[in-house]
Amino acid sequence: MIFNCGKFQLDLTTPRVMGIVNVTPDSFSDGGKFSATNMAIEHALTLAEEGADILDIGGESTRPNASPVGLQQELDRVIPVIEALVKQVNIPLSIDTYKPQVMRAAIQVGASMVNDVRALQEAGALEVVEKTNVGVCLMHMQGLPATMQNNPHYNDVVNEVKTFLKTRLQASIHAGCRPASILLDPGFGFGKTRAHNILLLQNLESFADLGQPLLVGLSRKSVLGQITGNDIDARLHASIAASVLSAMKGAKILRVHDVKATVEALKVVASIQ
């Protein structure tokens, strides 16, 4: 299975790692650590050296209770980072945003992929992506970051998430996006309780029915803290376990903070699959 994103083609025969680069002061795990442009660039280069196959650059936190960020502020955070990295690394750069204007600007300076927590539902987002050859990740989220964890409810979380992703996949293809350039993400932690997240992970194999590669982001998520009792900075082992389980259940790309440890764990997975 090949994932096409811009000038890059990723062979997904073995699971790949997406390194997280938060250029924000308030992200749930590393908010503020890499908010300065030079620090974000340095961190991204470190993740690339550790074996990241993709770098995901975001300028607006989507943690629970997060406040929206203005368009210009988001552009000021992410565009200089992408401009610098595209000259220094030879791996795809992903822009983590739901704003069409940020997508367009990031693609113009070299981003090869759009990672959208709203699955291209914002007005104009589909048009931005279909006019390029970039890759895209469509994610499920119930509600909005500011309120999504207030009282998430589903009658059947697995089927409802699958139905949503199928609908957005069909809309994207109908708009002109190429199937070989589309990833799907169940959206762990985005409008889901601990029970919902566990059910999704237990049934991850069933998402193969949708026919697209799956991206999973469980790194340091609150569900892992609820299971282990550990704070965010002490969830490495749980995050590795979640990545290994996800890969063995069919996930093709793991979005993580701890790249080196995940890369090594996935080598073990690949050796036995």
The other form holds:
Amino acid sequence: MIFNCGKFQLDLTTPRVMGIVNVTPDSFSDGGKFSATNMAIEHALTLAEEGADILDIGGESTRPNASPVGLQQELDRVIPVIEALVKQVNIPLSIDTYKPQVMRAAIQVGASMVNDVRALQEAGALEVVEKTNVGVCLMHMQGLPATMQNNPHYNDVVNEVKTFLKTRLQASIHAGCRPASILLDPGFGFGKTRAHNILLLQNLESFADLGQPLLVGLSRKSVLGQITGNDIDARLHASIAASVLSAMKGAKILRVHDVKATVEALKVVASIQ
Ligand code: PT1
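Given the form predicted on its own, state the structure of the form predicted together with pteroic acid (PT1).
In what comes next, the whole complex appears, and the chain from above leads the way.
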């Protein structure tokens, strides 16, 4: 299976790794824009050296309880990072955003893929990708990050997530996206309880019915904290287990923080596939 992603073609015969690059001022930086930009670029270069197949660049956190970031602030965070990385790495750069204006600007400076936690449902989002050959990841989310973990409910989480992804896949193809450029993602942790996340993982094989490669993001997520009792900074081993399990159940791209460890673990999976 080949994934067409801008000028890149990714062979998904064996599982691939998407490295997470957050461009958000955090405790390590002095809060200044210059240092946040440079730290993100340095981190991205490290992930590329560690064997990432894609880099996913995001300027607005979508973890539970996160608050939205304004358009200009998001652009100021991600665009300089993409501009710098396009010149320095030869792997696809993905923009993690739901805002059509951010997608457009990122594609203009060389992003090869759009990773959208709202599955191109924002007004104008389908139009941004329809006339390009960028890769797209369509993800399922119930609610919005600020409130999504406040009592998520499904009658049948697996079928509801699948039905949503099928609908968004059809909308994207109808708008002119090539099927070979579309990834689907059940959206672990996005409006899902521990039981919902575990049901999705148990039934991950069945997402093959949708006929598209699957992307999975479980790295350091709270469901792994609930299972192990560990805080976010001690979820590496659980994250590796989750990536290996997902790959064994058919996931083609694993979105992770810990690229080196994941690349090694997935070589073991690939050796028997
Ligand atoms: C994801 C994903 C993403 N996750 C895609 N994009 C995040 N395609 C951002 C928690 O429960 O899985 N797939 N972009 C990060 N979001 C979360 C959600 C982080 C939940 C943490 C949690 O801890």
